[in-house]
Each structure stands twice: as structure tokens, then as C-alpha cells.
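This document starts with one chain, in the form predicted alone, laid out as C-alpha cells.
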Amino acid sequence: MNKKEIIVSGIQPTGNLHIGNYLGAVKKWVELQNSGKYEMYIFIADLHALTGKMTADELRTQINKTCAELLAAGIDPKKTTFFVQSHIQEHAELAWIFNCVTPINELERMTQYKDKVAQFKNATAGLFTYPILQAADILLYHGDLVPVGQDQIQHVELTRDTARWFNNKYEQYFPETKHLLTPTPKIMSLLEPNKKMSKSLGQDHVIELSDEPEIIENKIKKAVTATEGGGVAPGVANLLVLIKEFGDQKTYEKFIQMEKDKTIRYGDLKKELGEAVGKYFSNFRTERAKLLRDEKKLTKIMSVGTKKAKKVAEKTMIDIRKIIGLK
């Protein structure tokens, strides 16, 4: 019998999930997870959200909304190893291992370090060897691949620079992970949609998967259609992506029919695309209350998940310590 492939992937606990961050990841590892063809992990990635502006206060709550949400999403914890990443020592032992076989200058041309510097006044180290932590994230398990979009090839490139530099300075262990590169439509900002859909934006930038149907209602009204110049305006080409994926195909075929045509009226593109999302994160937002109100089920899952990621990360880093030379 094949050996599954094993695939890593991971979210920060920065906020309630928006329709942006389902759709570029969450959706399509509820996919993978079902197929069954694969070894999933999946965690939450709260070492990573130290690089941010939380307090400690507000982190804690966040994990447990953002296990909540996962689970509400369709995460399932029989199927996926589910885990909180600093519950495993691990994966911060090993990016120090990482940190000493990496290239500065590698580092420093990383895209979105260079787009992070130049949104904090004081970047951190953190924010620098941010991408090493990710490739001991998924080294520590093996992965073989990681499910990404365009802009996130470069951290999985940098992830098998990493295990090759390993290998060549020691042994041949870490495989060289692939990116499993995956067709996301690009969700941008209702209010700005040149920019991409975006919580540090504003809440009226975003639709989250917890906002009850008046609220989403009430923020796609607020959507900017307004055309510039020929084709088709960016917010409304960002509206019929949204009404494609949340709405049925016969209703997205007539709305572009309509948009070609010159026809289309926004405000009813805006009401049933309002309704279609509102409807379709129904069972979501359910879900989500009921995890919510027991903590204890929520600790459970994410204890059950750690012990099987421990014993696997346990094991890695038994090896790596005798490759290196430690005792």
C-alpha cells in the first residue's frame, strides 16, 4: 500500500475568518481532507501571531475562536491532525536548528518581509525569520506538500532551500517539499477593491463567516461598482467572483449576461449575492455559537490533536538531534 503524502498547512489566530481566508485556504483543505488521499495537518499558527500587535488577553480568546471557526468550517479532527502550534516545542526547537543552516541574504529577499517592514515602524527578528518557523512547521511532519496560492510559492521554495541546506550540510532526512499550488480567486476589499479583502483594512472591508445576513446584507450594500473607464469595474468584477462562489451557476451565468449586456442593475446583483453568502455560512455560524459555549469540548479536540502531532514531531527531532551532534 502507497504511503499518503503528507500535507502542512496553517492559519494565525489574528481574528474571525473573512470570506477571503476561507476561500484562499480553508475551503480547499476541508477538500483535501475529504478526498482521502491524503495526511493533513492543520494548526493553528499562534507562534507566527507574535509578530503582530495582540495582548496576550486577546491571543488566547482568538485561538479558541479560531479552533471554533475551523471546526465550524468543516476541519475534522478523525480526519486532519488539528493542533495549536506552540503546544509542540518543537517546532520552535527546530527553526533554531534551521536559523543556523539559512542564508541572511535568502532571508532578506523575501516579498512579504519587504512588505511588512513597511507597515510596522519597528520591525522585529520575528518578522525577519518568520519563514523559517513555517519551513520547521512543515519539516517537522515530512510534508511533502503544502497548499498555497501564487503569492505564498515563495516561503514554500524557501522551505525546500531549507531541507536541501540540512541535507548537504549533514545527511539526506528532510524531503523537498512541493507547493500544491491552488487556484484561489483573489477576494478583494467591498470598500477599496484594488486592494485585497483584508481585516487591517477596516470591518466594512470584510465579510466574515460570522456575520449574521442583515450585517453581510448591509456591508455588500455598501460595495463600490462605480466603472472606471471601459470593462469591468473592479468592485463589480469582485462581486460576480462572490456571487460565482457562494451563489448557483444559474444566477452568476445571468448576472455576467447581464453586466455584458450593460443591463445589470447593481442593487440586485448586491441583494442576491447578500442573501446567497448570508445563507450559505447558515450552518457556520451555528456550529461556531455551539463550539463557543463549550470550552471544554474545544480544549479536548485541541489536546487529542497535540498528543498525535507530539508523537510524530517527538520522533523528528530525536533524529535531528543526533544527526547535528547533540546528546
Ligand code: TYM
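Here the rigid core means the biggest group of C-alpha atoms that line up within 1.5 Å when the two forms are laid on top of each other. Quantities reported herein were computed from a predicted structural model and do not represent experimental measurements. Numbering follows the first chain given and starts at 1. Compared with the form predicted in complex with the named molecule:
In the core-superposed comparison between these two forms, the C-alpha atom of residue 180 has shifted by at least 2 angstroms.
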The other form holds:
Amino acid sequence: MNKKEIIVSGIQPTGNLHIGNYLGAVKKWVELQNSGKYEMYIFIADLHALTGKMTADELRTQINKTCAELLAAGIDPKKTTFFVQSHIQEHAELAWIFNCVTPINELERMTQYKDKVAQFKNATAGLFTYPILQAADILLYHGDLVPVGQDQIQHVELTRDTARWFNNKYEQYFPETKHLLTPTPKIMSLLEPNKKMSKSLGQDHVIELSDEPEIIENKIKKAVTATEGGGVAPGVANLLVLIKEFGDQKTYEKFIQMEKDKTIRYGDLKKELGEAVGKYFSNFRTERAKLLRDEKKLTKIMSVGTKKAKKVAEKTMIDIRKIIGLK
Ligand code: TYM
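Okay, that's the form predicted alone, but what's the structure of the form predicted in complex with the named molecule?
Expanding to the full complex; the earlier chain stays at the top.
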């Protein structure tokens, strides 16, 4: 029997899941997991979150919440090795080794790094070497495929390069990792639809999976639809993508037709979309609340995932230490 392809992906515990995370990554993770065709590793990237500004208490709370949210969204720890990155120390160890094969100028090219450095004064070395840790996350488990949103493509390409740099310097060991996109790899902000939906823009720019229906409807009501120049305005295009994903096919086709005929009323689109999103995540909200009341269960699930991931990570590092001359 052929070996199953290995899928690895992660998410930072920096806030509640939003529909950008969901449509760009998490929904796909659940589909891939349920197909039974892959060996799956999904983790909470808490070490990456240290490059941000959270306090220790905020981070602790958010790791727990992200865990509950991913489970509520459909990650099944029986089918997926689901764990917290920092529980497996091998991530940091492999990252150091990759530091020593990665040219500085390749890191300087990373757009996410350049954006962050432009935003923050006194940017840390963590922001700079962030993609190296990401390469370690993926290659520690020999990841073939990495399902991510569009903003992470460059980091997955760097992972592929890292594997080559390592393989060329030492010996053929790591696979050539590829990214995997959803049909919706870049969901836009509700208020600034020329920017990627992101929590860092502010609460009203994003819809969180846990938002109550009234909140969702209100946020969508305020979404920008104004047209600049010809064609479909980016804000409208974004809302149409969302109704396609969260509404039924007929409703979507109805609005597409009306947009073409120019008979569309954005108020109607927003109303139907708001209701559809609220309904879509109704089970998620219930499940999330239940899990958050059961911290013991969350801890247990994470410790089982850690054990499974640890076995693979330890084996990789035994190989690596030999290959590079540390043993
Ligand atoms: P993070 O935590 O920013 O986002 C998690 C996933 O959500 C996707 N995403 C989006 N997709 C579509 N539209 C959006 N507006 C949107 N916003 C976010 C992201 O592309 C991502 O797939 N560096 C990673 C975490 C990470 C990782 C890894 C991922 C660490 N190690 C190894 C894959 C493999 C990050 O910060 O994602």
C-alpha cells in the first residue's frame, strides 16, 4: 500500500477564529481530515504568537480557546494529530538547525516580515526568523502538503527552499513541500475590502465564528460596498463570495444575476448574508461553549496529541542529529 501523503498546518492563537481563517484554512483541514486519505497534523502555533504583543495570561487563555474552537469547527483528535507547538520542543531545535542553512537575504524578501517591520518599532529577531520556525513545524513531520490561505504561500515556498538547502548541504532527507489553497484563499476585510480580513485591523473588519447572530448582522450591515470605477466593487465581490460559501446555491445565483442586471440591493444581500452566517455557525457556537466549560477534556485531548506528535518529532531529530554530525 502506498504511504499516505502527510498534511501539516497550524494557526496562531492570537484571537478567536474568523471567517478568513475558516474559509482559507480550517474548513479545508476538516474536509481533508474527513476524507481519510491523509496523515494529518494540525497544531496551535503558540511559539509564533510570541512575536506578537500578548501578555502571558492572554496567551494562556487564547491557547485554550483556540483549542476549543478548532474542535468545535470539526477537528477530530481521533483522525488528526492535534497538538500545541510548544509542547514539542523539537520544533525549536529544528528551527535552530534551519537557521544555519537559511541565507539572510531570503528572509529579507518575506513580505509579511517587511510589513511587520514597517508597523513595529524595534522589531525583534523573532519576526525575522519566523518563517524558519514555520519550516521546522512542517518538515519535522515530513509535510508534503500544507493547506493555508494566500498570505502563507511565500512561507511554504521558503519551507521548500529550506528543505533543498538542507538536502544539498547534507543528504536527501526532507520532502518538497507544497501549499494547498481553498477556492477562497483571501477573504477581505468588511470595512477595507482592499485588505485581507485580519483581526489586527479591528473588530468590525472581521466576523468571528463565535459572534452572536445580531453581532454578525450588524457587522455585515456596516460592510463597505461603494464602487470605485467600473466593475464589481471589491466589497461587493467579497460579500458575494461569502453568500456563496454560507448561503444556498440558489440565493447566491440570484444575487449574482441581480449584480449583473444592476438591480441588486446591497441591503438585501447583507440581510440574507447576515442570517446565513449566523445560522451556519450555530452548532459551532454551542459546541464551543460546551468545550470551554470542560477544561479537563481540552487538556486531555492536547496531551494525547502531544504524545502522538512527539513520537514522530523525536524520530526525525534522531535522524537529523546523525545526519549533521551532532551524534
Ligand atoms: P494565521 O494564524 O495568521 O492564520 C491561520 C490560517 O488562516 C489563513 N488566513 C486567511 N485565509 C483567507 N483569508 C484571510 N483573510 C485569512 N486570514 C488568515 C492563513 O493563511 C492561515 O492558513 N504562520 C501561520 C501559522 C503557522 C503555520 C505553520 C501554518 C505556523 N506554523 C506551519 C502552516 C504550517 C499564521 O500565522 O497563520
